[in-house]
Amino acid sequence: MSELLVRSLEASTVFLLAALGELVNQRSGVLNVGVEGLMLFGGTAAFVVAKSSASYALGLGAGVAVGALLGGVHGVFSIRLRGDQVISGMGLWVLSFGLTTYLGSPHTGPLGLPPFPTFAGLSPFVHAGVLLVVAVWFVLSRTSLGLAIRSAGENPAAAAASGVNVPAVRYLCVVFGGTLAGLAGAAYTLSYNPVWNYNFLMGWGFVSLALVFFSMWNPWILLGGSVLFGAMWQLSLNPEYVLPGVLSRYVWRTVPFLVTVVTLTVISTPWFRTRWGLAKPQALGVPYSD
């Protein structure tokens, strides 16, 4: 398997894990624009613990646990306190930018461990990402829990009247979303690019957030979009594979973000929504009050 293909799939997986957790968040009606913050925290925790303990397992556990905890914190502000979900998410991102810089600075540099184990030439994160897409699709579309999640995001009052505990469902989803964001950060710092530096993600979390809207809240479209953006990102780092000598690599690095802006602009138009049925949850971002 070519190095470019492997690296593209590894990058795609980081996008996919974070976006898949946010997709579940949003299907329950909770918006978290601080996905990048949770990824920064999770990735930093995973890197620091793995480097200090020389254990990938402990590092991975730390990244996932921190992501779940911060997902729950966002849930407290958004669900229990009924605060503005955008402000809560941005607050987490700003906090993460400063705090991870402070906590991670003593560990700046390479991880210093043997390469992360692989299976069939790919890290386990890639295989786990595909399995998670299948699991999320199945739960959302084929189970009573999925119906409860979708109901909480579409019409929470009607869901509550039918016996759904809307706050509990939303808490479950924000913790799950935080867990996957922490896992995505860990996949980045332990496998994809095991070198820590401040703000190491450089906007990956925001691209993951955009991918949820790009996917129209469909896990399968999200998988395809993640592969597309992962390939674009890797090609922006190695443009010589396609167009050697054409423009600076720093110009190429703007391509994934430009495509994100164009994509979001197109899918937000009335024409696109009417033709393709953008399935935005009706109660997305709206606090529920019983």
Given for the second form:
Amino acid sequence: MSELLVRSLEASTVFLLAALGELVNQRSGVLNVGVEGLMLFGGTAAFVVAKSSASYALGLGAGVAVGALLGGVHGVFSIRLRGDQVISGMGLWVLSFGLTTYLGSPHTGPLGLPPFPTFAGLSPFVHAGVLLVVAVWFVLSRTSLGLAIRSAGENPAAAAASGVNVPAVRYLCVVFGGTLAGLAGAAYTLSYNPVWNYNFLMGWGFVSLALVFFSMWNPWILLGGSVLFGAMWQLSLNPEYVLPGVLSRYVWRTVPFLVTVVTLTVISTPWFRTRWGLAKPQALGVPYSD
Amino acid sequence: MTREQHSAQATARPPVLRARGITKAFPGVLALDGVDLEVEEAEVHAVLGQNGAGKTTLMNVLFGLVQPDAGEVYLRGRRVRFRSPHDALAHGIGMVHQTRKLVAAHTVLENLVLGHPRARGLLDLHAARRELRSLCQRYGVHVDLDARVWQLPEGEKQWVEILKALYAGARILILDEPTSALTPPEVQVLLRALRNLVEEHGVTVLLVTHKLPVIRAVARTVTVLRAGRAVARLPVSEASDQELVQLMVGQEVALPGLPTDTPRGGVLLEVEDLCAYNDKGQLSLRGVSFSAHEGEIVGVAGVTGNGQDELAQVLAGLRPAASGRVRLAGRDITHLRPLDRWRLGMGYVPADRSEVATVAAFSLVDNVGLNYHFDPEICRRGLLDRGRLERLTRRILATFRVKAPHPYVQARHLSGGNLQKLVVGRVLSRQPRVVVAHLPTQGLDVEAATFVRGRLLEAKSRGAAVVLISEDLDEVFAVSDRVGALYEGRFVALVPRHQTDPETVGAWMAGLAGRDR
Ligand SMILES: Nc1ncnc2c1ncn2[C@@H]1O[C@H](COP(=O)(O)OP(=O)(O)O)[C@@H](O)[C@H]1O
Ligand SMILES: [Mg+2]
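Follow the form predicted alone with the form predicted together with its partner chain, if you could.
All chains and molecules follow, beginning with the one already shown.
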């Protein structure tokens, strides 16, 4: 049972890290629907580098760097070129899907390193995730950088007229978002499930994206949502812990996705939409030009 | 004191802010053409000019939002270059923009702190609140620091912007058309407060406006801009209203060469005491009455924002009338849907040709179809007759001299002038009995503008009643049989063209109601 708890928290952390980065870049007004792709690429880079160098540190560094780089690419498309952010994000996902399949398949199989070190019985990614939630909350709500980020996402023209460098703030945020997506991918392939296979994420990035909308861009609600989803995912793998013998595990495994559908449906009700509309960054997904 | 003496005095006391030879070209327009500006310390300096004169562009240059192609800016005698608003703010220049630049979802306090030079790292909202309280007290302003900006009335939002500039340490305050969104009492409060800022606190105010009463109330000196040039700088006390209007409008107002010889027929359009709300829920059309006769062009002059949008949209059926009546050939159409109005012979040329009048991604054929989809000639039992529609489009392209490679090109690829010819052609080819044309030549080159005016005159000689809503006095005088001006939602007057002149109508547009020369 405590094993289940640990595994749930580790799964939650993967959702949390990716979603937290996405939350920050959305608060600055940039939508990146390609988180799944960034996680796939970051995770694969981390796996391959760690496997060939036998170093977790190098693998982690590679995953984070690749995520940051792809975040920067999305930034160039959506900030500098003022392109359609959904198309750029989807493009990044398709590209990553294809390239990681090609680059990763020779490494299909287990990582073959000693298990990832733990800290107080948990993967250190879990601790990092919680600390990052506190940090993101603090920066967004208590610092002038946070105010600049939120203003860039609400009304970039007003921010610019107040002396804020809107493109710089947005770049900072997309690169941060990419970094955390890469970190999330690395957490998956190095610690949560250190076995590489084709499309190993199976949509976790899209679940993270949905979590951001569901959280109404609030890091604490996001933390709660991630824990909930992580627990549900883990339960779907081991339903016998709770309700032995009820339903097949394949039915259980659809639960997180069903919940996503239900969540999105709830989000689209008028009742929710008014509250949600107030929380949603007004300029989300809108290219800024002065 | 003559004008020369005044400028001699200005050199004796160095201006706090000076701009020399500011030039700025946008694609297709020379917005500023070697503009000089001198502002003295602790005065209200007005910048007067019609729409499009370049006032906002000049202010944006001074605030670092726009980089000039040429020219220099001096602050207290020292050359400065502002690459962004950040630089301008750091030099004590603050700006309140023509369009609100506030984050609506944030609190007033957060908006005030955003971008503040001292707000680095941690946000100390408590200290900011204390400072702002005392600032409010000093300037006699009351705003609720914890309210969300979207909850505030327009007048208070403006206060937030002014307060924001002062809080950032501005000693020079640029206000771009600050009265345009305010109600008359709010205007009075603002003007009193500006006087107080200048007299008691030594702030320098640069006030951009096209309203003469506002200048009279607060400004000491005025610089007049016309078509990107500074045409005069003079003390307000020495300038007569007539002189200012003449400077603003220009003497080159060319009177018509076009015949207006069609005899006036019976009344086609009757508008009675029409009122309407704008999008913000303010009553911005406040009792307009007029009629338009068969074979007549009624020119409605006025500066945008005085109820023109609402008038055009209510006539077209796109905005409900709050009260009043509209009759077309004797039939009450006040509550008819746009389509029913079209069927009765109403034609509408919207002000915004690329967003409202056409769909950019549609072909020209489909865009023409937007005005014909209900026509039994084109649409039978719900099916569009594509062949006929294409022939019709070809006819419009030829008759209205639209330069387009072929009828199936997307509307987005047409230049402004050609697109407008298409829109006008689409409307006029239906042979409407009443035409409402709103800013039909805005932004067009001389050739296209002349062509469009010519087509309106043609419609008139065919017997249509044309309501031409325009900001361009030359245009209004060139084609109208009767001329009126809208100011703050009302007609100042409506008289036969030969009984008035551009200066008089310019004065009406500037709010000098019914004052005769
Ligand atoms: N960003 C821009 N791009 C292209 N043209 C512009 C831009 N800003 C202003 N203009 C043009 O420059 C001219 C002056 O505009 P503006 O300074 O806004 O005038 P005003 O404030 O006096 O009404 C107008 O013809 C306007 O269409
Ligand atoms: Mg302007």
